[in-house]
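Have a look below at one chain only, the form predicted alone, in structure tokens format.
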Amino acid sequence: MKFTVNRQSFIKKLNDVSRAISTKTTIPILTGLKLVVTDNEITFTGSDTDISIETTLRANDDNAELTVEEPGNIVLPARFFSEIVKRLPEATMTIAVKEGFQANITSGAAAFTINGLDANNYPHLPEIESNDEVTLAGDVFRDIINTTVIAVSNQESRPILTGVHFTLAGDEFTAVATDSHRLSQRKVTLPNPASETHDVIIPGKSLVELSRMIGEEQQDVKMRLAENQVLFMLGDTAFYSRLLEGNYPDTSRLIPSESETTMEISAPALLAAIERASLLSHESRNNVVKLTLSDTATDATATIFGNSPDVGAVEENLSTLALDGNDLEISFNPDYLKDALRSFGQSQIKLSFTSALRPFTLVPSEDGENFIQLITPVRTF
């Protein structure tokens, strides 16, 4: 095997597959990067068994400057190889592999030799044959991930809650996550209805890595589902993830259908107030912020309180757009509310409360059906 390539183009592909390579795997060959070189392309593969990423650098890519003298394949130690490639002196580099799986890497006056492994021993990627394919704009898919993954649980004691629950029925595509203290749900209407109903749970860690790979430029993301794997296609890159096994809890019953008190407010304004209040609440052991709502005949007020017995207290009146219903005093974890508010960006939102001890919801003022954040309050008495 021997080829010459533009180093920056190579590094970009190398960085993509490195997201799936872990030094902690129990399978030694998976700490390596698999390279398969044909006459006109290089295929990069990385995997840690949970996530597998495969991407291709083609000779017809003008930036690749790829010249293949001899096809072949090898698995190279990913961490060392990556550090070497990033520090080479010239814009191009040449990699040559002779017998014995030794790779010679040259660029300008620099020359490295590193030991590789037989690519034939590398595990095969799963084969996913599915007639149903969900296609969404990259920015939409990234937004779905980023607004739901915040509610994924970090506790391995309930593995099913460490994933995001995706359901596909007809033209409705729904993503929901909960850690039992909060919930986030997004719904999207697809242009083309699915022929089958799907119900899968994708690990939150996989989705975080996928979100980072979706570029700012407009590119579609294609999603294909199989029995225990999901495949995402991003142009020339294939991203595989295992699915979590088990039944996700019925979250629909957690979302209240009625409310006793509602408040409309600008999401950035409420976020700024919560951030100020949490400066002090973080210093106390229970990390709780209190919100009081009062709607009288002459005045409607919303007030945020935060305190720490050791440091002091903060009180701030909020400027609301609308406030209706019964008086209420409710306490909650400010970090949960901050995560939820950030997911709404610059929009105006509506908060709906039923009682001081019942979960409350946040929805966009203009589209409350397709995006819901829910937070469970904290009992302070």
Given for the second form:
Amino acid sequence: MKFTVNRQSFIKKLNDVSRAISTKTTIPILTGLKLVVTDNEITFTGSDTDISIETTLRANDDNAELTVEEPGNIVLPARFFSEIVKRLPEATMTIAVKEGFQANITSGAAAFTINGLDANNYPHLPEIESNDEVTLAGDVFRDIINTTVIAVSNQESRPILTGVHFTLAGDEFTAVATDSHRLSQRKVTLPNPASETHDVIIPGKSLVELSRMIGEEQQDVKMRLAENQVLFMLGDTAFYSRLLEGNYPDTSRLIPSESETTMEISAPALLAAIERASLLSHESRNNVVKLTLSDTATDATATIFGNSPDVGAVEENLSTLALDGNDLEISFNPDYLKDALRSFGQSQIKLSFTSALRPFTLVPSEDGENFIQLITPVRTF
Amino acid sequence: MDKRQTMLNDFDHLQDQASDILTQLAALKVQVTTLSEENAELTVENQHLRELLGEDNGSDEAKRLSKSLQNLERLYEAGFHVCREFYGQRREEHDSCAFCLELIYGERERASKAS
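We have the form predicted alone; now please give the form predicted together with its partner chain.
Starting with the chain above, the whole complex follows.
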């Protein structure tokens, strides 16, 4: 195996694949990066068994300046290899593997020899034969991930809740995540209805990596599902993730259908107030803030109250856009509300409360159907 | 020689004292357990008596709950999950559970709607 390539193009691909490579793995060969070189392309593979990423650098890409003298394949230790490649002196480099799985990396006057492994021992990537493909705009999909993934549980004792539950029926694509303290649900209408219905749970960690890969380039993401794997195609890059097995709890019943008190407010204003209130609540043993809503004939007020016996107290009147319904006093963990509010960006939101003991919901004022965040209160009396 | 003997004696003495303290601690622990068990029993008993007397207890919301739901609510308040998903597991302090809340307070809504 021998090829010469432009270093910058190579590093870009290397970085994509490195996301999947972990130094902490029980299978030693997975700390390595697999390179498969054919006459006109290099395929990079990285995996930590949960996620696998495969990407291709093609010779017909002008920036790649790829010339292959001899095809072949090798597994190289990812950490050393990428450090080496990033520090090489010249714009191009040559990698040659002669015998005994030793790779010679040369660029200008620098020459490295590093020990690799036999690529035939590298585990095979899952095969996904399903032809049913869902295409989503990159920015929409990234938004779906980022707004739901905040609510996944990070407790391994509840494995099923560490994932986001995706359901696809006709042209309706729904993503929901909950850690039982809060819930986030997002619905999107697809331009083309899917032929089959799907119901999968994708690990939150995989989705975080995937959303970073989508980045700012708004390319389309193609999703293909198999029995226990999901494949996302982003241009030349394939992202495989394991699915979580089991039944996701029925979350539709958690979302209250009626409300007694509603409040409309601008999301950034409420976020700023909650951040102020949580400065003190974080110091207290039970991290809660209290929201008091009162709607009298003459005046409607919403007050946030945070208290820490050791440090002091904070009280702030919120400037609401609208407030109707029964008086209410409700306490909750401000961190959950902060996470939820950040996902709304600059928009106006509507909060709906039922009682001090039941969860309350946040929806955008303009579109209350497709995006909902739910937070459970904490009983303080 | 004398010095060493005194030291050894001191060690023996200390060891005796330590084992005495250990016995006392164990005894105290047993007492505390007995007391807290008794306390729990009395609390339940008290609650039953109050119910018999027809006295009002529990929150406004609780008043409208059926007897079995009130029991679940008490379990939840005592720090256990009552939902299907995590039944019987200990709730982490001050963390609420949407599934439990739905089960305790949500059911009533649906029942009243159906009637």
